[in-house]
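Have a look below at one chain only, the form predicted alone, in structure tokens format.
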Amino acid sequence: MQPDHRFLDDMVDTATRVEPARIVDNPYAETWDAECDVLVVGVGMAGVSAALRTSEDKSIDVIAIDRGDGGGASKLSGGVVYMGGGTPSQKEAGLEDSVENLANYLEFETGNIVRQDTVRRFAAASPKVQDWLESYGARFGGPATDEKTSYPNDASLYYSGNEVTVPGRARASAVQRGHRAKPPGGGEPTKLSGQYLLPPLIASMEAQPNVRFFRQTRATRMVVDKDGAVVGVEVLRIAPGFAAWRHAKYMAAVNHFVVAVLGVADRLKGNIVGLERKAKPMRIRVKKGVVLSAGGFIYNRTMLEKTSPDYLGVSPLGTIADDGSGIKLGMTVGAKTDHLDRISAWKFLYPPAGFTKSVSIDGNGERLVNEEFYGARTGEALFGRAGGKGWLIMDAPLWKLVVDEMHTMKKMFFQKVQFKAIENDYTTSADTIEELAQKIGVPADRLARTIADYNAAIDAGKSDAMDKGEKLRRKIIEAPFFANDIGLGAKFSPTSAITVGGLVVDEDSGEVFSSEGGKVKGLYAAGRTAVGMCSHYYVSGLSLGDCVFSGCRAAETIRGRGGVDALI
């Protein structure tokens, strides 16, 4: 076993240090504080799926640990699970979909990051995911909406990706597949739906007789035998009581949107780390396997600076436990990593839906992206080609349409903050395109040419140069003209991001590959700790969908049922 030091040596966050693996000659001769068949590290969507699916075999003893209270980034998310192929919710809404149709579309989003047969297996399992999640307390359903939105406030089933775009329709018929979790017992959702999705799943996990859940517990070191097989994990656990209560409160506060905006998160992080340093060390013996499902590393600034320095200004999406510790634990036992430089950054251009009719430009005044694409493609264009600079160009009637929509639509808190900033702080106007260009600092001749070419193509009946849908194209001709800043510097209209690279796993089993060839015996990875379905292009719900799939895949392998057939 050779630890992967390519990133590990100079990416150790001293506040959440991962130690080199401990090698033991004879695991049976060691002293252990707890023992289990399977240890799940990190209880977000991937971890809870792995634990629940494994626990269905009552002969297997499971311990699940989480640095916080459980839920992770998944609990703070929009709670959208990408499912299709004929789910109960789709059928109830009268929507026709098929496994083949779903797979054809997903091949457009996943590219070559995962194998084609993996995409097909994901699609084959997808119609059964809703029933499985609902058997553990989650709730989905209608109504469906045709509205162009990044997050529906009045619907629970929507187009959460690029299904209705020209390239999307060229590959598959457009069907709503973003399933937003609903409040238990019905009622109108008032929170981001991750808070409806994860709590019932975690409660169901804790209710299983063969599962123990250790909160406020952080994995610090892998334990392997002399052949390199994983046989245990060392952790720090804050015992239930006042210290654990304080830790949970600090964790909840530090991950809150308002705390991030006010810039007081670092002080809270210090309190969290201080409590963790006083935690009790434990050694957990593991007989069958460890599932690393501790999220990505978007909160690890050192790691992000090494892999993707252009993204240091993004707004991290997740929790401070998304510090790369799961990935680094794998590295200490020689695990292979890939795509650590791949970041999915979202810049949602809708709602308001009127923004899709604008013209997006970069810092040179050139066309930036198809404005109806899902926000992850906008984010990639901003960072990959535009250096984080971009604007939406509108004329007077279009800006009025946008403002009217912002004022009249039903809004959640974060949307109220964002829309107010868009209208008052991040939009510039001028009587001519050339004057507007001067105000925002882009070449006037290039911007004028970009708008002229856009208008001319509409007049000539030509297809859009970036395949924008015909119903969203309108000429930009009536003064005054407006430029809405969609660049990285818009603090109250942030560009959120997650990391999507990680440990490389066998796509049939979920076992982690070794950087030296072969596999790390006894080690599995799932969710954003691993390379997965959403590691090419992200669309809303695909990460949570992959968390369920990859978590269950690892569980099925551990159970001896063949991970390749997870949930099918």
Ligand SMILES: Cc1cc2nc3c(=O)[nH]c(=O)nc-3n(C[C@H](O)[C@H](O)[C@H](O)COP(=O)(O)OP(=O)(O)OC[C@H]3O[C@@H](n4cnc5c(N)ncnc54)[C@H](O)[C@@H]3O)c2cc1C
Contents of the next structure:
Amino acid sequence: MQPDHRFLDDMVDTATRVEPARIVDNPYAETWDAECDVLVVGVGMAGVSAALRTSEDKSIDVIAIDRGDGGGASKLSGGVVYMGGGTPSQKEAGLEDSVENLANYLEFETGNIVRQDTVRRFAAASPKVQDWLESYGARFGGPATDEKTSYPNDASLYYSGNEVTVPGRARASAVQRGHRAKPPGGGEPTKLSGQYLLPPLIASMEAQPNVRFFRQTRATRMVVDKDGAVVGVEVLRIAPGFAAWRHAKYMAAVNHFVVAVLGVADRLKGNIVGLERKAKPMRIRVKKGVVLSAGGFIYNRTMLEKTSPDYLGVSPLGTIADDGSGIKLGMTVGAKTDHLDRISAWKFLYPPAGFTKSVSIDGNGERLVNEEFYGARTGEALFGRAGGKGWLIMDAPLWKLVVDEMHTMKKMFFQKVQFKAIENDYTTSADTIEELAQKIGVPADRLARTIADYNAAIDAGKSDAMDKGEKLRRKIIEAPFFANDIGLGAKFSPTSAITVGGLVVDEDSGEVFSSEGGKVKGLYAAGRTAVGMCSHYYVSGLSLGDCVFSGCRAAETIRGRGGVDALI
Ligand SMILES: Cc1cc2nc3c(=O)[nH]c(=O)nc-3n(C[C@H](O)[C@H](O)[C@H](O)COP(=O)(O)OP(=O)(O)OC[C@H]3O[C@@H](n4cnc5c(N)ncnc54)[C@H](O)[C@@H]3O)c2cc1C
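Switching conditions: you have the form predicted alone, so give me the form predicted in complex with the ligand.
Let us now look at the entire complex, which starts with that chain.
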């Protein structure tokens, strides 16, 4: 075992602390506070999927632990799960999809980040995921919408990625696959749907006779035997009672956007860590395997600085427990990591859908990205190539169309704030393109040429240089001209991000690879602690979809039922 301690020096914030692994000569001779076959570390979508799927074998004894109450970023999320190939909801809405069509599309999004047969396996399992989640209390359904949106208000089934774009259609016929979870008790969603999706799953997990769930319990150290096989985990547990109640309240509050706006998150974090310092150390003996499903590391600024400093200005999306502890725990026992520099930064240009008709530019006045692409591709263009600077250029009729749309559409609370800022603070106007360029600080000749080229291609009947769909192309000609800031300056239109790199797993089994070759015996990883389906390009729903897939994959292996047919 060759431990990797690269990130163990980020100790400024004790909340992210992970200790080097403890090596024991003989696990049987040790004293343990609890014992189980399988320990699941972190109960978000990946962890709850792993625990539920494992618990279906009643001979396996599972302990699931979570630093908070469970739910993690998954509970805060939009609750959109990417599913297709003919799900019950798709069928009900009369949408035609197939496993083949879904796999073809996903190959476009996943690149070579996972093997093609893994994509096909994900696609083959996908039509069964909805029923499986619903069997544990989640709820999905229609109606479907054709609307171009980053999050549907009135529908539950939508194009949540790049399905309708020219490159997307070239791969597969466009079908709505973003399934937004619904309230389990009926009715239409009024909140972000992660709040409907996770609670019933966690309640079902706790109801299993062979699962124990320890809340307010943080994994801090791996325990291995002399051969490097994982045999246990050390944790800090706040016993149920007043301290645990306070910890839960602080954890819930610290991730709330109002807390971020008020700037009191650090104080709350101090309280959380203070309670954890007084928590009871416990050693949990594990006989079959540990599943690390503790999320990513977007809240660990030190890790971000080391892996992907260009993204330090983005808004972290998740919970403070996305501190990389799952990845670091794996690294202490020699696990291999990859793509830690890969951040999925989401810059959604729509709604308002009118923005897709604009021309996006970078700080040099050059075209930035196909404006109808899903926000993760736009985010990558902004940060990967443009240093976080970008604008949308519009002319007078297009700006009017955008404003009308913002005024008339049904809005969620965050869209109200965002649209107001777009209209009042983030948009600059001028009578000529050159003057506009000067006002926003980009080279006037280049911007003028970019717009002239864009218009000329339309006049000449040529296809768009960035493959934008024909319906979205219109010339930018009528003064005054407008530039909407989509860069880091636009605080109420933030670029939010998650990390998508992590521990490298065997794609057939979910076992964690060792950096020395072979595998770390007894160790599995799932969700954003691992490299997965969304580690190349994320589209809405693909992270949660991957959490179910990877969590179940680890469970299937532990149960001795690996293989395509056994999954879901
Ligand atoms: C606002 C928002 C909207 C989003 N919308 C979507 C969407 O609609 N669809 C989609 O696919 N993705 C979405 N995402 C991204 C997605 O939610 C996450 O990528 C995904 O939830 C990660 O799931 P996970 O199970 O890997 O981690 P999490 O859900 O974060 O769960 C990890 C759990 O591990 C616990 N933990 C961490 N460290 C430890 C430790 N040391 N010991 C014990 N427990 C620990 C945490 O408390 C947490 O509960 C969204 C994210 C946000 C924040």
